[in-house]
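Next up: a single chain in structure tokens, the form predicted on its own.
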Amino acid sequence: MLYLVGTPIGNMKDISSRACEVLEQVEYIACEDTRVTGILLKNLGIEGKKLISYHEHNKVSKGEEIISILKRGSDVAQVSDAGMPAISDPGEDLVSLCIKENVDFTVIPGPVAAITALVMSGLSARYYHFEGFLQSSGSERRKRIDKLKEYDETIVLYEAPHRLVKLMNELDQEGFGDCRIALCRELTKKYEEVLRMTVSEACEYYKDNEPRGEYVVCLEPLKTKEAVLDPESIDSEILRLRDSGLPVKKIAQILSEDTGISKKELYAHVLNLLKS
């Protein structure tokens, strides 16, 4: 049996008694960093376990090794350095392998940084989008940040301290400047901190304050612009844009961005107006 075991995200007292029992009974423990897990096991008084290094860079070869161990009948626990396996963690690949190879697995629930931060953020927790870590750079990072503009629920991201200022500036440039944000660090630890402000205010704040520690960023969705044009003004603007040589689809897109009215609704209206 494979056990995916949630471990503390900071405060060691947050580990469950069930998680302790599983870590005590299994023969093997697959872990992101053997040193980090070694410290956890020492604090729990657990000894004699065979630790397998299993992380993003060796998940293919080590995943096959772990499956072989499981098929031989040995129990294996998989842990991340902190929090739940499979959440921004290669444990999700291990789960897929187990399903593919018909190997039994179960989950031992534990702390999750994203949910902890979401609850502490003060933003809406009814609906949320978990983005996790963005690509560190390049076109894929830009695509994902652009994609964030489409969500109408609280957005949860993970970010390293040396990229936090970059993220704040990128969000500001993409129109999130007036959106509320909660910057959560050192969660469950002695110096736990949650800063609540707007994205623009965060850009200013970090000009004088160096980010420290891993961050969970909870971001208010992009505010929908209120319609600023009455029907007659919209029609006049449609005709002006038409006369400038723009196609119907582009006219609908521009007006949607300016008014907050859906592109689909505006597209139909533009077509009807220009046909008349």
Contents of the next structure:
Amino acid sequence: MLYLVGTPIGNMKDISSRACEVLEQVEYIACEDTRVTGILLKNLGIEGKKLISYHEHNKVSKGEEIISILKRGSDVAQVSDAGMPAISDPGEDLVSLCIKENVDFTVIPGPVAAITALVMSGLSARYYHFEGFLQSSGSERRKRIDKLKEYDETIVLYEAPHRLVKLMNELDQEGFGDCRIALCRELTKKYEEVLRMTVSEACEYYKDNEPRGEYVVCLEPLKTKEAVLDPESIDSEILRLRDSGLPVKKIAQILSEDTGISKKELYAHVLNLLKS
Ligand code: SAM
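Alright, leaving the form predicted on its own aside, put up the form predicted in complex with S-adenosylmethionine.
Below: every chain and molecule of the assembly, starting with the one above.
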């Protein structure tokens, strides 16, 4: 059996007892960086595991090797350096291989930086788009940033500290200047910090402050104000929520959270619309 095991994103205590049990039981552990996983195992007091280096650049050859180990009947855990495998990290290909080769696998869930940040951000967590890392430069990066303008849900990005200022400036130039942003840094670690401001304020802020550490960027979408506040969109959202079986009170509450319009006002509007 293959176990895709979630590991901490900073705070070593954020590992589940099930994850510890699995890491203790398996014969092999496939990991991105054997040194990083070695530290985790040492911390957990786990010894004697056969570590297989499995990363972006050897995933084809090592993937086959892992599958043949699994087919021989041994258990393998796969971990990334931090967080959940397959989330902006290796793992996805191993899952596809297991499905193709009819090999059993399961997931032992753990922390994800994106989700931790989304909850910390204060932005709407009801709908979100996970972008992960943008390409570091070039036309693909520009295309993706352009695509971000189309979303009407909170956008969650991973970005390296040395590219954070560039990202803020690009978002500003692309019209996101007034959108709220939460810059979630070093989550679960000693210097955890969340800066909440607008994109253009962030551009100013980073003129005097150098970004350091790991960041998740949560961005308010461009479309919320125009699209959700436009009466036609509100009405179609009301009908969609009604069709999904929600009562009037709940519909008013959800839309009030999403739009900032008072619950009372929305309640009256929903009643009116559904009557007609
Ligand atoms: N698999 C991981 C997960 O489940 O979140 C993501 C791995 S990805 C290679 C690494 C990126 O995740 C970092 O560059 C950063 O953007 C984000 N990240 C990971 N840990 C973080 C933390 N403690 N605080 C803020 N961002 C973090």
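Think of the rigid core as the biggest set of C-alphas that the two forms share within 1.5 Å after superposition. Numbering follows the first chain given and starts at 1. Quick caveat, the model's predicted, so the values are computed rather than measured.
Trainee: Examine residue 252 after superposing the rigid core and state whether its CA is displaced by 2 Å or more between the two forms.
Mentor: Yes.
Trainee: By the 2 angstroms cut-off, has the C-alpha of residue 13 moved between the two forms once the rigid core is superposed?
Mentor: Shift at residue 13: below 2 Å after core fit.
Trainee: Rigid core superposed, residue 271 Cα shift between the two forms in Å?
Mentor: Its alpha carbon moves by 35.3 Å.
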